[in-house]
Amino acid sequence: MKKTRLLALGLSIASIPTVVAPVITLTSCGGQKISVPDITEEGTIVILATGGTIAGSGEEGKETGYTPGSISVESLIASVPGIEDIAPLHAQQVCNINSDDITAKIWVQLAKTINAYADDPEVAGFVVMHGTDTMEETAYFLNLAVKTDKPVVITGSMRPATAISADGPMNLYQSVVVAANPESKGKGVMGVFSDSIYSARSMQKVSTFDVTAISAGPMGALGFVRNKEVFFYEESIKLHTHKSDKFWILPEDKNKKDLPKVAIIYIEADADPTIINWAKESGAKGLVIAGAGAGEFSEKFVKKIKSVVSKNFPVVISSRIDNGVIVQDSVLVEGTVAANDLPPQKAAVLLRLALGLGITKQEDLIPIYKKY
């Protein structure tokens, strides 16, 4: 096998002492039983890894070209300095994988696995390390299927770990800083990134190769991270985690079906509404449109979507814009949903998990979108 080295650290992969054992061993990921063993220090971080681009090797020196999901969690945990005083830490492979391969059930899974290790009262807080493609699709699902109010902190890397200045170590050491800080209790699940905090909801990736890729647009950041200080300064009003009255995840749910699918539709010149066809009779139980400007599409595509609207096939009108409000007065097709200022990824993740829950009705799903 060749070696691989971490050249933001000049150390070896053989080189780094394993100093956390993995908790169980996975047959397949995200499909394992949960097995949550009792922590015995207080203050315990625990860190479940996923894979992505902050576990990725490659050339030596290069930022692209590399394998994502090739670098176990005790390696990485091990090639960061000081981790290890900020607070004790406990961690679990849930996956090893790019992020564009997350799947709803390992979604299922990760809820699932915080929920259990949130009742143990040493545990402090989480962090999910992740690939930057999906992550805040993942980091919006937890916000929603998390039950505790202590802190989940969700980060990756835009560098593999063999690149130059790989930005792996500082993100992952400054999520462990956060999630170990007394101030972040309470604040839904959070994204941390090259110095600043997010809210799970609000963080977008908005660049495909920069440092600073995710963001939160408009609603800026909840705070920063400097050295082992946190600093809020801004806080979401929106329901989440433990404020969530809806949607419920826990470990001992035997309910082995996937959450229900959604297809997300995009809106350019001259589309072809028979996609609707196709989305439907491939298994989709509700749409999300990814409309023009604020949630706009040819009268082509108003004919066919009053077609399909009702209340076992809801549909969502979201918009390919980055930034704005889509307003329930303004849809174009009565009995559709206004995303809110929900982007076309997370309203579907929203539907998927009310769809879920049998929420199907027009009535029904528009608070919905107004309070998550």
Given for the second form:
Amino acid sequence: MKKTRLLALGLSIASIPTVVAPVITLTSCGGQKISVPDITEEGTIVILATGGTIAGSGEEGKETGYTPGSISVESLIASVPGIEDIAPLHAQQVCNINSDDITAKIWVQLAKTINAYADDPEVAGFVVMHGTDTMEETAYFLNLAVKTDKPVVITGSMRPATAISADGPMNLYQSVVVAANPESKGKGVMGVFSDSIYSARSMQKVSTFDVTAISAGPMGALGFVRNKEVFFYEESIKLHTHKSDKFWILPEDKNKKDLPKVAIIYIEADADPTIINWAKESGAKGLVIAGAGAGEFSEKFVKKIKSVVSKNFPVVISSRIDNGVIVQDSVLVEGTVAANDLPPQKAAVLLRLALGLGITKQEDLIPIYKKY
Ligand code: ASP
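What does the same protein look like in the form predicted together with aspartic acid (ASP), given that the last one was the form predicted on its own?
So here's everything in the complex, that chain up top.
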């Protein structure tokens, strides 16, 4: 049996308990200095844990009423039989939070950490453990900010570790299988959930409760995992990871610590456009509109949006409908940018990254929303 190295505690897999139990709760993270240890075993998979339901604990057997982000990564790994036989593992607890508390500061820290480890020739790939609520945003951010063709897999679970038939252990096992497989190289950040592999760009949370809550809608899965085998059928053609150049966030980028704020405006019948004033006053440097239908909104919104885009304030048009594409030809207001198939929450991630580089003009944003 290969020894699993759990450097955070300096323990071997054999010396830690196999029963999951609440161990630590780190509530603040992000913005720390990046320092990663030298990895000595070839083919090591680095597991970076951020919390979520996969690290959740509550009343034994129950699926609800638990606390996400309360079990340490070491305990979670120890609860997965045979995981240490897939590849040497190195675990790091980046933070331990509910993913609804994720911040751009944590994203930046994660990207820098992955990029620092990626330079180590002994590191073969990564697994990021994360809550499912905002997993798709973190996945898409990393898909653009990490500079490596080594596999980066993100996973989580819908049931806490203390529930009957918790789904976390299998998702973690399958994620390590995918991250360790040479065929996963160059495929960008991938979500692994309930036997399926998704591209970070397409993956989305589609259910509030069931164990197949992460899916990719009409884009479908990239492939599947069965036991220790990986089966790929599709690939994303959008720019990502080793090809996303301008969006990389590297450990040496000392002054990159956070991303500019943007606001998502959700359109409903009779929506009040003065919400845009509130967004601007609260510090948003750009807007994403979750429009009705094909990114549409009322005449009063048209007027308001016209007035902000004319002052070089970027506005990206997405839709509140899950399955759809907004094309540049169909935007209602000249000067706004079509999000294409990106849902509002991902369109916002891309806008924050672009604004972080000082990109605000429509003509510069349009190709970005087409390529990434
Ligand atoms: N609220 C949890 C989280 O996102 C839900 C989950 O992980 O499934 O952290």
